[in-house]
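Next up: a single chain in structure tokens, the form predicted on its own.
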Amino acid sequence: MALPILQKQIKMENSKEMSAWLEDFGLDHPLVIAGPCSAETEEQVLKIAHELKDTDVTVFRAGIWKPRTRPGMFEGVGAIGLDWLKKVKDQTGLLISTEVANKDHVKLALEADVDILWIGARSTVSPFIVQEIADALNGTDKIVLVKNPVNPDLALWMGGLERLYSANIKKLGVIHRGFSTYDKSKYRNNPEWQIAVEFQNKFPDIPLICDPSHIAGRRDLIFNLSQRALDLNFDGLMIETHWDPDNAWSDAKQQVTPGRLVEIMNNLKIRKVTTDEKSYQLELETLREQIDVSDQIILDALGKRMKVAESIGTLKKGNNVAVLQNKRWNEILQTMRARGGERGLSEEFITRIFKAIHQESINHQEKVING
């Protein structure tokens, strides 16, 4: 089924139905899914669960099967961990969730009555894997969440939802866990918030959950990322929690203790989506008009810059000079980073913006040279 047709159906026919599972929880706060990155021992799983049961956590998570980047790393305890999760549900009343990466995982998770299954980033990147999981889940009434693919590809993320939707799965949601990049960053996976925002714009009723643990890769960044997600109207958080995070068998640096998780939840601020206060609306409209003017100035400046780039392309063509001049590019980038810092702009932001501008300049020059 073509994407525009399916997208229209989700938004206009079944989006409310797809998000009803979250409303059924009747929460007066964002949904919180928490637990260890990996189930390690029965004692570890139950200890963490009991420390979370009287908090705002609704769902206990633990990885049973762990897809790892390289062989030889801890890849999960396997199906025995499902028995531990069942004990969590029986003893604490928490809902339970785990990641599934193939049809065999799905079968075992359904037999164990796991409440929420999620498809990981490494699986979402493969349409074949997602289709296999969708076929195995066909018609289930379980909640299924789709993490964004490791690469920043919104269409691929949406495609995962399409396949599940086509398999008659109605309780759907997505998890934003950031995107892999070769560029150096303080994050393990760059947030690329604009992709999540674009997803919200396309599917405003589908629950969107943030996984700050995988975005951060460091526990000291989790609070700020969680607050940012709530400021962007995310519906919930998935935070990795371990009673002894420094000695966790996987992703030790990004896990927090149950006590720290409670602190984070208590300190997070839930902001109103909007307000009818007239003075606020008038001031907001004025500021937005200023932004509109600034945006137009930026576009005009970029248009002029590309005209200059085309003139440079003409000059290079006449002198048989290569388009890419690395020395010149590195000088520009270094200068812009410094000037951006003087204006309160982060080095990461400046780098991303000017890489895009540089690539567009190259495209314009190549069009001149090859045209």
Ligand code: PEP
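In this text, rigid core is short for the largest set of C-alphas that superpose within 1.5 Å between two forms. Positions refer to the first chain, counted from 1. Because the structure is predicted, anything quoted here is derived from the model rather than measured. What changes on going to the form predicted together with the ligand:
- With the core held fixed, the Cα of Lys316 is displaced between the two forms by 2 Å or more.
- Once the rigid core is overlaid between the two forms, Gly344 counts among the residues whose Cα shifts by 2 Å or more.
- In a rigid-core overlay of the protein, Arg305 has its C-alpha displaced by at least 2 Å between the two forms.
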Contents of the next structure:
Amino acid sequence: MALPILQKQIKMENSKEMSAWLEDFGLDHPLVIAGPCSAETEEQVLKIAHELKDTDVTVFRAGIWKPRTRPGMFEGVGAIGLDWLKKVKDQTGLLISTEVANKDHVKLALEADVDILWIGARSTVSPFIVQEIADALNGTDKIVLVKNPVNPDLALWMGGLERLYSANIKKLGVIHRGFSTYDKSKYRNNPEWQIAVEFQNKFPDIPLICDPSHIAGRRDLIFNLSQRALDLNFDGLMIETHWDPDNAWSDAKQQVTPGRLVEIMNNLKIRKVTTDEKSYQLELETLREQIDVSDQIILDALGKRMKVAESIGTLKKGNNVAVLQNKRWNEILQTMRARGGERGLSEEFITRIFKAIHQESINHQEKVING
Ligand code: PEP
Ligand code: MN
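How about the form predicted together with the ligand, since we already have the form predicted on its own?
Once more the chain from above appears, this time first in line as the rest of the complex follows.
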């Protein structure tokens, strides 16, 4: 008996329909979602919303059910916050959005006519919870955004989106909020931009929004992260905004004031994805030809290097010598880092690329030695 498959994977062709909602907004700039990490009081919510009203912000955000890493902290005001969000919509005309993390949240948010619901990073990691949310949302015409899971797993992120897609939800998008790491870096959550870029390559039409607040964890990094996101063709930004950030009940360090948000929005450079301008196209073509030539040279050199590695493999086999020669490898790495530096190549890049080359060499040698 064949297994019944109820879930659908998203194909590139049918990702287009998911972006129609964003086009319908008719914006001439990236979508901006802003508002506090958490709704705290009715007064706080309305004060922030009124300050965002006549800006480029289209959607107001506020968490009312807060997933906290450890218990004993402020866990959100709960359903009463929905009444405050409704007032935001009535008084300012901003669209409203909040995080939902189970079927009860979904039911209440739909009843309150919340325009955009998002699935948080701690929920996206769980297919059971995402499925519960998808089932509760089945067929809704509300917009649903899926944050990346806390761990850097593109398939899990796509899986979340696909569960919603399979539940006949067509207004979809994703939010990139960075990934947890054990090693501390300057970011609260590492951006791992390549994952977002890979997502875009797979689904160029699905709206992709960056949440620099949760990547950064501190407000002074938000401008640069936002600019980077726009340079990578993200479709929008979600930025936590509070009228008194330092005294916010959650995520105090990363929130900005509405005034600072406006400053950020004004200073961001929005670059075109491309242009038809003749001179630009011509110059680009010439430069790309040079890139193609360089790539060919790199490829030929790598091919040649591996042939030499195989000859070494034969030699080592004949003399019964081990493949891995640590001393020699460390010398190569050091020389290459120094020479890379002279050419403006970062140590980190050289290390990564030569580790990969070295591994491939070992594979070739092992094939020779072990047949
Ligand atoms: C939030 O947006 O406030 C939030 C809890 O985010 P994340 O799910 O990305 O941690
Ligand atoms: Mn937050």
